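Given as structure tokens, the chain that follows is alone and in the form predicted on its own.
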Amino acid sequence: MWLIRAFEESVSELVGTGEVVGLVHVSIGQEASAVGVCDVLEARDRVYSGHRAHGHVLARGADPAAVMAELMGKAAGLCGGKGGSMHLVDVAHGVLEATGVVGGTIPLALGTALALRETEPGAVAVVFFGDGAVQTGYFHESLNIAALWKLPVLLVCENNGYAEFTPRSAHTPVERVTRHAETYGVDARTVDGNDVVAIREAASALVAPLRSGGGPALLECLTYRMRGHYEGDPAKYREASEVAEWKAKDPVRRFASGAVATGELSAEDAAACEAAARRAVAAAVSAARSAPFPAASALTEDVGG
């Protein structure tokens, strides 16, 4: 979680200096869902994400330098500098796609789950999306098909209370995403999205049946993004008191202080974790800065005809 936090804080700074350009969405405050879910996955599993993908890719083990290089448009990036923040792919670590299309990877995850069932029994597909994606037609169509075909797919909704700039109460009368899963008979759980241990336990319980043909599952993580929808968003649609309330539930510091309180970590070890993460990110930034941009000849490479 510290690696993701430090990485995205650096990304925010690089947006400010103009070294990272384009529309960038960070997940500061939402790190627990990425780490809690990905920690129970195996190398053979596949992951899809959306427009807020940095944390998911890093949680799967991607090289921070390659991710940073991608955001900076460098040839050393995961996608050769052509994908950017919203289109991260790391096949080596099972991350098949991230997209700027809200909920656009949900049906793709179903296709992968179907293929895995036939070719790699026991492997699962996981797709991360926000609560705004739940109001799309293909979310419901996907739930229906996944349940009907008993596909090994885990749908993870990072419910941060806002669909871009709109609070959940303004775009749906359904308070909990798990209510939709009930309609299709899909096993579902709602958990504290800022508690990484609770998320890991829930994900583990849901993934186990998937591996043995138990059908799909849905995990709703109630969390909060401490930054605006995108870098540069003034976020005037939120009250300062709301942000302060959620800041007190910071998942990274909450886990660290809890581990120190129970004796699982010393204060020194907890501080060392943060320091190590920040050093790793500083090295990633340095490597990305020194990497070359793609050659002009690369413009037409990796483009479908």
The other form holds:
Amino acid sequence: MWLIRAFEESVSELVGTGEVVGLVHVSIGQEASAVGVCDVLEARDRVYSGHRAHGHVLARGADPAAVMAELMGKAAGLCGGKGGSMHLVDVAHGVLEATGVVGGTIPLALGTALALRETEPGAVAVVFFGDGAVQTGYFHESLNIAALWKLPVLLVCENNGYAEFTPRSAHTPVERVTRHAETYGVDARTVDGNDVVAIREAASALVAPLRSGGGPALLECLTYRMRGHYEGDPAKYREASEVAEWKAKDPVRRFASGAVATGELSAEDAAACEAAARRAVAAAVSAARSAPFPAASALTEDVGG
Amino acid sequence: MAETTYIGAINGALAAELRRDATVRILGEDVAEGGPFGATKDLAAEFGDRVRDTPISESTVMGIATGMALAGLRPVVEIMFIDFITLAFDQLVNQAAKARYMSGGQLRCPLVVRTSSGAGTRSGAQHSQSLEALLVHVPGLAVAMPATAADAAGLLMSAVRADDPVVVIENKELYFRKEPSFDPAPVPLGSALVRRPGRDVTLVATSRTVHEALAAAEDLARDGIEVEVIDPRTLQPLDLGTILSSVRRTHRCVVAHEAVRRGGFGAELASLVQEEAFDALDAPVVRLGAPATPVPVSPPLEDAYLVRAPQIVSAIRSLLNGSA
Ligand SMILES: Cc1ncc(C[n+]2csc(CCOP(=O)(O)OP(=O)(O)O)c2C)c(N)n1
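Alt. form predicted together with its partner chain, vs. the form predicted on its own above:
And the full complex, kicking off with our chain again.
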């Protein structure tokens, strides 16, 4: 979690200096779902994400330097600099696509689950999306088909209460995303999205049946994004008290101090963990910085058609 | 001198239309909060639930807006990025665009779709496209592409007053471009504007590329080459007359746009010009547009992708040197 936190704090600074380009959405405050879910996944599993994808890709084990280089549009980036922040793909780590089209990867995860059931039984597909995506037709149509065909897919909704600048209450009268699962008889749980241990437990319980012919499942993580919707959004649409309330529930610090309190981790080790993450990110930044931009010929490569 | 921005002009035009006509409504994601670029800033405060936030449900929202229009309201739907109009294509293409025709003229569909288009912001392949050619291909839709704040306001006002669907394609790179303030007035759909007169070559350009064309014309003027820059302003209806009369004087025509060249609006225009004014042409019509690739994020690649003034300058030089 510290790696994701340190990485995105650095991204945020680099958006400021113009080194990281484009429309950038960080997940600061939401790291627990990426880590808790990916921790129960195996190398053979496949993951999809949306526009807020840095944490998911890093939690799958992507090289931070390659992710950073992608955000800078460098040739050494995960996608050769052509995809950028919203389109992180790392096939080697099972991350098949991240999309800027809200809800757009949900059907892809269903299709991958269908394929995996035939080609790699026991493997699962996972898709991360926000609560805004729950109002898309893709979500509802996918829930129906996934249930009908019993697909080994885990839908992970990171419910941070907002879609861009609009609160969830202005988007839907349905408070809990898991309510939608009831209609289709889909196994679903709502968890504290800032509690990585609870997320890990829930994900583990939901994924197990998927590996043995069951499915699908839905996990709703109740969380909050500490920064604006995108880097540069002043986020004037929320109360300072709300932000402060969630700040106190910071998932990264909470896990660290919890582990120290129970004696599972020494205070020194906890500090060392953070320091190591910050060093890794600093190294990633300097590697990405010194990497070259793609050659002009890259523009027309890999188009197809 | 007082100034206004393109986005400010859109905001002003929406407010004016809401005030003028009680049947006007606004729908879209975050519109009550002002929208991501500020097009609907402060409108909810003045007009209440006539400015309505929607969930991220483009397809259904386009259908709802169409249904409102068929029942006599004048909805203005915001599709935040033209890339997502693809989600709403069914309702737009199969319902809204055809309602009047299929009903034998019983129905009218006074629907306006506002959307943002264009690259140059490093926003990547799903937030940067120029998809106007897909829309122009659909009978029943009007398609406007304003290049200036005055046209952004004026074409939008005409779109709201039109009785058939109009898609107004705005340009993200132009949103915060400043212009001297003006009194907003409707600009008729189907009326091209000669933005710069010239006798040597007709240069037709759309949206952001109009400004590249004007910069290219300025550059070439230093060498005594006089370029006539024409901004069609609406691609459908198209004011072909203004373009043809220019070509008949200059005998040469270049069309430049930001969209992919292949299957782009330039192909349609080149065909029309050669069909209608073949005898007047001294050379084939030249088309400039993006290469047939998705839009890359990487700065040097995106910069190479976009048609900018220097590329227009060299294309015109080659055309005039007979090496086109
Ligand atoms: C189909 C589509 N419509 C609109 C947008 C613009 N947009 C980008 S993010 C976003 C809100 C997404 O909210 P949510 O799914 O809750 O994810 P979060 O940003 O909260 O992580 C919107 C409306 C988009 N990217 N795709």
